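Just the one chain here, laid out as structure tokens, in the form predicted on its own.
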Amino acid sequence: MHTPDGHTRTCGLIGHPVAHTLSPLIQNHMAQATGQNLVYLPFPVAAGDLGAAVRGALALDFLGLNVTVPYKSDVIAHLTEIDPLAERIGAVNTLVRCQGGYKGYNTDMPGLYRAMKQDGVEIAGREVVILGAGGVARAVAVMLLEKGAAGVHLLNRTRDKARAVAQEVNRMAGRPFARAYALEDYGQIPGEDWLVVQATSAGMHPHREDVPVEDPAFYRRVEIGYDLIFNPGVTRFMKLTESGGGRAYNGARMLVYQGVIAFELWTGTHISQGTADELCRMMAQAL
């Protein structure tokens, strides 16, 4: 790694909390393995204290930031501009150097788009299933909605939750895209090999067990269940998936990768893939 010199560009990660964060480990992984004169640290942000970060990072020349929990809609407020696809998903997690301020960006969905081709998995044409409708479901959504999948199925707790989310989505689609359940009523999505994202927080660690779907029969329709968690590793939504005869992925690529579109976005340089998987296994490791 190179030492930091009067010519060493700083990026960082504002959120609350942020000390648990891997995105370091990443970052300055790729700046080694770039030759990058950059360094990246965690900045832990205080409620109320958003918008003196971002003009603090400006005043200070950062080159970038990447943006977690709470901030990623709230940031917005405090951007010059602002990507298509973060505007349409409203969620920005990298910000870029631009003039008099700070582009906003969303490179979790492009990261998981980039996992799942790595995966072998082609959204094109495909129906999805998504668990939840949160931020991150409305996220995924709004992802296939733009990389040609034929329709997605949003199953929640609560109907009505769902029910919103598809429509906001439909709208954006102008047709009838994304359609609404309860959990229970997953019987009536048609098909069998099922693509599943699971974007809930359910199984997360400490809940490693909790599981938005229980059901064996459930599972025995996905074809390929795709769990946004990384840590756990292996979550309990996985083992089910498995066990009814489908393949299991985590969510450890999609961070990986988007931490490459940002270090790409902010550097101009481009990460190979042999680089991309040592870092997925460096992840791995950490986890």
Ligand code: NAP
The other form holds:
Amino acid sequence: MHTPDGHTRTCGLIGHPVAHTLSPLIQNHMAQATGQNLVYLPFPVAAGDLGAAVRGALALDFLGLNVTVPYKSDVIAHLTEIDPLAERIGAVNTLVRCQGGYKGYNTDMPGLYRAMKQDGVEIAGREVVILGAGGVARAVAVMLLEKGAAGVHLLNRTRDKARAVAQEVNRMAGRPFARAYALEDYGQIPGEDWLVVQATSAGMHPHREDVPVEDPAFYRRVEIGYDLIFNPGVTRFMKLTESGGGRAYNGARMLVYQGVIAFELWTGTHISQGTADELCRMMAQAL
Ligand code: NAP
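May I ask for the structure of the form predicted in complex with the ligand now, the form predicted on its own having been displayed?
And the full complex, kicking off with our chain again.
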């Protein structure tokens, strides 16, 4: 690693909390692998201080920032420019220095798309089941629309939230693309061999035994279970998917690729497949 000097560029993560983040590991490894004179640090930002944090980063000439929970939507009000995809998704996780401020991007969804491709999961022309209707589930539905999925079936514990997301995505699509269900109504979803994206927070550390759907009959219809959770590395959802005969993936590759895309935006440097694979191995060890 470069010893920081007068030319060192600074990037960081703002959010609350940020203490357990793996992003410094990912970003500083890429800086080292590509010989960039760049450091990446986590910065906890208290409620109410988001605008001051972005202005402070600008004043200190930070090259860029990542943004995490709970500021991915609120940060939009503090941007100079926004990328059209991030605007449609309604969430920004990457800020890139531009004339007079920062331009906001969403690298979570391009990251998920790249991760799925790498895992051999094809989206185009496919009906996809999404578990959840929070910020990430909504973003996944928009990404699937952009990438040519045939449709999505949104299952959520609170059905009204799934309905609101489906309505919004259908408005964007200009056609009936998304349908909403309560979790227990999965029997209404047509077909077999589902691709299921698990976008709820159920099962995340420390609540490792939680899972949004328990019923083994659900999992017998799952061909691919793609959990966006990366801690733990193997969730109950993944175990149930495999017990039902399906293939299961976790969210570690998505985490790596959202970081890779952010780094590429900041530095204009391409991250090789070898470095990305190495990062995935590091994540598996770290978890
Ligand atoms: P969010 O807005 O808080 O939404 C949480 C969702 O989980 C809601 O749909 C909620 O249902 C559902 N839920 C929570 N506990 C549940 C339970 N016990 N049973 C059934 N459903 C439950 O969260 P988010 O921002 O969308 O994030 C969702 C997940 O995405 C995160 O937990 C994280 O694991 C993952 N993620 C991964 C990455 C990555 O890089 N891999 C990046 C970002 C996020 P209700 O509407 O009924 O409350």
